[in-house]
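One chain follows as structure tokens, the form predicted on its own.
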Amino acid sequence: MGGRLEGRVALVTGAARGIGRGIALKFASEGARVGVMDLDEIACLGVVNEIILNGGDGIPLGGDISNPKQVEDAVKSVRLKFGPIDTLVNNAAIMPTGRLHETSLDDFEACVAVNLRGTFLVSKAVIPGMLELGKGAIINMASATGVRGLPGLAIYSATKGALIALTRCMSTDYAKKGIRTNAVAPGTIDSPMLEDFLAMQTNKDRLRKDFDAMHPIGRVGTIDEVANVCLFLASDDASFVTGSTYEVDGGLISKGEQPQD
């Protein structure tokens, strides 16, 4: 299988369904390995299957990314099978809703220990290997909301806003060591995080049609959307690409307005 990822070995983290799952598979479209990390083993295990039935080849990687234990056991399996890890899409991520007030202490530490520290603890195993290297592209999934707000995704907010920081402290820390370090920000996307949210509202339905509304474009993003822009910045096209924050967000953050309650 040829493409634009050939021979690279990469690892994509909160990859069993969404968004996570569209770029591990586009990656695998393109020639990568691919670590398939999440919590559901079982998930993994089938979406590595859909890898391996269209050509590619993954492994899965049951683990929880805010576990120092387990993320360095699953970055040693990805080493072990496929050789060190020169690409790596920090995707996974929980999304408590509430304004600040209204947020738990277990919810705002629950979604700092995935949302954050799982971004530093798997970057912390991935890079020195990727310094052995002397190459590689670590993309941190960022949020529109981590740019500009939007009503009851206070902490969820807040996380993604300092992975946009951390992507550009990464950038200047390890450009010069052949590693480039980039954020997508995504707007409204259709992917389950989206429908698990729409789920616990009480105007779900006005709300769906508010946000394509609220998009310029007309409408909300696409898997498939995000995953190609991913596929660009992993890809040696995007060679002079870091430090950078690609908003793929329909013109949401321009456009500046957002759903009312």
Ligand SMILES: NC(=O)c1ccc[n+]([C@@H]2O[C@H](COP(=O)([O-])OP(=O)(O)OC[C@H]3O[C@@H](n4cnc5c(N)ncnc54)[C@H](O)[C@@H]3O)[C@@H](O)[C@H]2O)c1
Second form
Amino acid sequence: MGGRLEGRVALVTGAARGIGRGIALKFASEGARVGVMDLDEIACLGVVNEIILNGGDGIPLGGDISNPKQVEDAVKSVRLKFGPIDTLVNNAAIMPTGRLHETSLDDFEACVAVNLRGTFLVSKAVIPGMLELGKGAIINMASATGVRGLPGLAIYSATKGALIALTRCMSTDYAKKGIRTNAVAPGTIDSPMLEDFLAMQTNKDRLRKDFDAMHPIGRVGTIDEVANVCLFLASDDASFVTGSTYEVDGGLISKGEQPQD
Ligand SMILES: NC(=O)c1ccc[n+]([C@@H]2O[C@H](COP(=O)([O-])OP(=O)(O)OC[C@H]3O[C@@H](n4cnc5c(N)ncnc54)[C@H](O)[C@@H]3O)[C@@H](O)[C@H]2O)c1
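Structure of the form predicted in complex with this ligand (previous: the form predicted on its own):
Below is the entire complex, every chain and molecule, led by the chain shown above.
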């Protein structure tokens, strides 16, 4: 175990699987005590068990980030067990697909409720404790598609772009209070979300190769590659970094419209 987050109390949302789980395990392995929040309460328990087996500490928090009461309860539970949260990763999200005119109002509402309202609610519940402490690190999980256009992801992309704007404003509002706020914009990451997306497609194998080829580095990213950047942003190594959006995307955002090779 490393000690880059020794003494920290972290909350990671959407931490039952995928990137969130990877971040929760990484933070715990660096000394943070971690609130593992997700809709999937049983899976949260599994992640906390993994943390404890590896010598760390955590608390499972079944709950919906778009529900104010459940968010308040989760934040209170962490505070009771470990003290005020000083490190927050707003990671939970859903990704309805389709062009705008094909997206149902229900999908639109659900996507905004989880990706934007959820980030708002969790941050709103956590920030007063950070203000009391006079320090904090917040990481909002955006996406490459919040920066550049990718087909079939209109509403998801809009929420991710909103998170980048939110990150900039939060950073200016709280910089003098010792709270740093940054965003991470991953390209395609090998994760259950990608598997779910591919499972819905008829040409799964070709599409998977297309995803690899779409990234200038020649492959999709790994969960650990995203968790490593979150660790940096959460840690004191990033003490002068706030309001930034870190592109963890194998060059996807910078690529523009280059000819295929
Ligand atoms: N996987 C990728 O290629 C990719 C690329 C760019 C950005 N991202 C972003 O990274 C983050 C994690 O992605 P992932 O691939 O691990 O996704 P995932 O679907 O594997 O995991 C998301 C987790 O969030 C939870 N969740 C969903 N709605 C929730 C709610 N209302 N309340 C609490 N928990 C909820 C889910 O139960 C799930 O465990 C997301 O913000 C996603 O938009 C992922």
